[in-house]
Amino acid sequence: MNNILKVSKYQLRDFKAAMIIYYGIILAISAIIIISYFTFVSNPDGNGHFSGFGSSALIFMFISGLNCFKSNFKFMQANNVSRKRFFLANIVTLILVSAFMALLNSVLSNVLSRIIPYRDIFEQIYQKHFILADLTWFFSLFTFATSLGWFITMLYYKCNSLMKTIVSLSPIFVIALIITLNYITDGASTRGISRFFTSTLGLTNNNPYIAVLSFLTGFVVMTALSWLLLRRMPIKE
């Protein structure tokens, strides 16, 4: 255990400049907005708010996600560490990432919601404020995210020219089928898809758990499938 720390720890050296610049742009955009507020918006009781924070947070964690192996697995390969140690230890870093992400977008937003009238995404969906779900919420979005782009670029190491291109046009594949689909079943496939994301965010009644729940199932299957590929994934220059 004391193993896996120590390279978690490496690991979490990479995340710390990221997130510094990131936190220190948000800052300075959150400085901006609230000057602007309080100098040109001539009505400070109006009905309009701003939001985007938690949206951009989960962009970065996304993002974060799909920069955190190439480098780190070479090293880490180099320097003996075996493939289920590197594995756990990136666990442990995503989700300490996770939190510490989820903690300060639920302080940021509580702070910019006493000045300005902000409205986080969470807000937005549910419709309540509550800090535990706050911080549940994002933290099992953030864990889903990162652990979705460490296995998306998981797969594109391991794969060669080909697959790297089918698997960048599998989107596009699969909005044709589910038009395709659409079309055939006189729009069943859409009304199945919308009621599935419906019920799995908890939006059917306005459950914000139901969603956590459904984050922390994603997360789960997609560092199994992680596990899956980096068991024989080969050294590649």
Given for the second form:
Amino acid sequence: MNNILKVSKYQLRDFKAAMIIYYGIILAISAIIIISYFTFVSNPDGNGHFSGFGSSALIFMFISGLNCFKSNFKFMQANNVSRKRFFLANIVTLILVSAFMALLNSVLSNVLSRIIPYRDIFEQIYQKHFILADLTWFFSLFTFATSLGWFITMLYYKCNSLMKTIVSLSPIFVIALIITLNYITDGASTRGISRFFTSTLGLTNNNPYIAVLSFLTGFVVMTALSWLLLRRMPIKE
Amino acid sequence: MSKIEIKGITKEYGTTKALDNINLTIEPNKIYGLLGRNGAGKTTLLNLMTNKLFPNSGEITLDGQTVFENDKALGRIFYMMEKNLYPLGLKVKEIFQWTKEYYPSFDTKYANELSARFGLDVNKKIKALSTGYSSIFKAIAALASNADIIIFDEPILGLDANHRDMFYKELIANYSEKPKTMIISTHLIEEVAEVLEEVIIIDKGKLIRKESVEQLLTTAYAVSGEASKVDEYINGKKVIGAETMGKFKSVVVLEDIHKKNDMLAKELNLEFAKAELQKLFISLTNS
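Let me have the form predicted together with its partner chain next, following on from the form predicted alone.
Then the entire complex follows, led off by the chain already shown.
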């Protein structure tokens, strides 16, 4: 375990710099929003509200996942660290960073909502505010987002030029397929996809823990697929 | 003990066979030279020995334990790769600190001392290092790692003559201080010949020689003197290199040094000398 944590320690160092910059920007934006709100908003009791930090944290985590493979993998190979150890260390890192980001996001949301009319994405979706659900929901979402980013960057690293082009174009094919299927089935496919997301996100009975379970399942699937890519991964330029 | 055993290793890239059924034992505490022409399979073999690549067939063990995905075995090997795998944004001293995390015996003091001696600024970022200093940095990390087995792939790439000389001297000093297995893969054979105990020669993916430098050098010898008399001496013998300067000629004869004809040489007023490793290497890999 100690050996795995040594690898995680290096990976966390990589995340640390990015997180400091990210939260520096977020705090600056928060300060501007608060000052603007008290300076320019004439009707503080209106229906409008601020939001978006949860979504930006989600994007940050996805991009961090995209960026946390190539350089780290090469450095660990330079130090003769096995792929298995690197993989396990990465899981530890992703979980720790996701937990920390979820906590910061929750603290920020709670502080902001006490000063200005702020509602984070969780509150907007589930129309409720419950700290444990909020924390676990963001934690599981972040683990899924980083693992997805990690998987995508590994897929690109492993692919040759032709495969990279195919992977890059695949979203267009998927969208075209959905549109075609929708046309053929008279909208049944879109309704099916919509039902899938409604049920996996727990929107049917407004239960965020179903979404937590779905995100964690996604995380497990992404990490399993990542291992299949990593286990025989060669060094590339 | 740090015995590496390579058993039946074959590595293919598509339809190209980079290594073909390599069987080899690397004994502990010896300095090996891994020689071969471009594309012979040297780096592939080193990458396989350090879990960077996986073979199509065969096994590589260190003291009986597989090296593939085995952190215990891998932690005893330090591999200075020709290409740079270090993060470009980190400073040299930061890399030394991190290397110590993965090689607990890494001697930071020694690494800093060597850096000062070679004129390497440890506060420089990796991306700011020239080709020569990048090689120096990686070689210092390798020497200071204190690993049981240190592998150098083209360690003198981009180094000037002074730095190359310093590197060879430090290599010997390091080995004398604490004997370990060292494997040096390089194209500058003549320079490294003095340092090597054994050579492993690979050609077109096949192992063609593995023996001591001393033994290998007994398979040929140089003879020199007046050109016409040298020609008379080498009549019917296999020559693997010749140099002529006016009437003077020097040739390398591929023949057991013990079979050289001293009487004829004396009669023709010729002189014998040791063959150069490089000439032998060219002869062995020129088919």
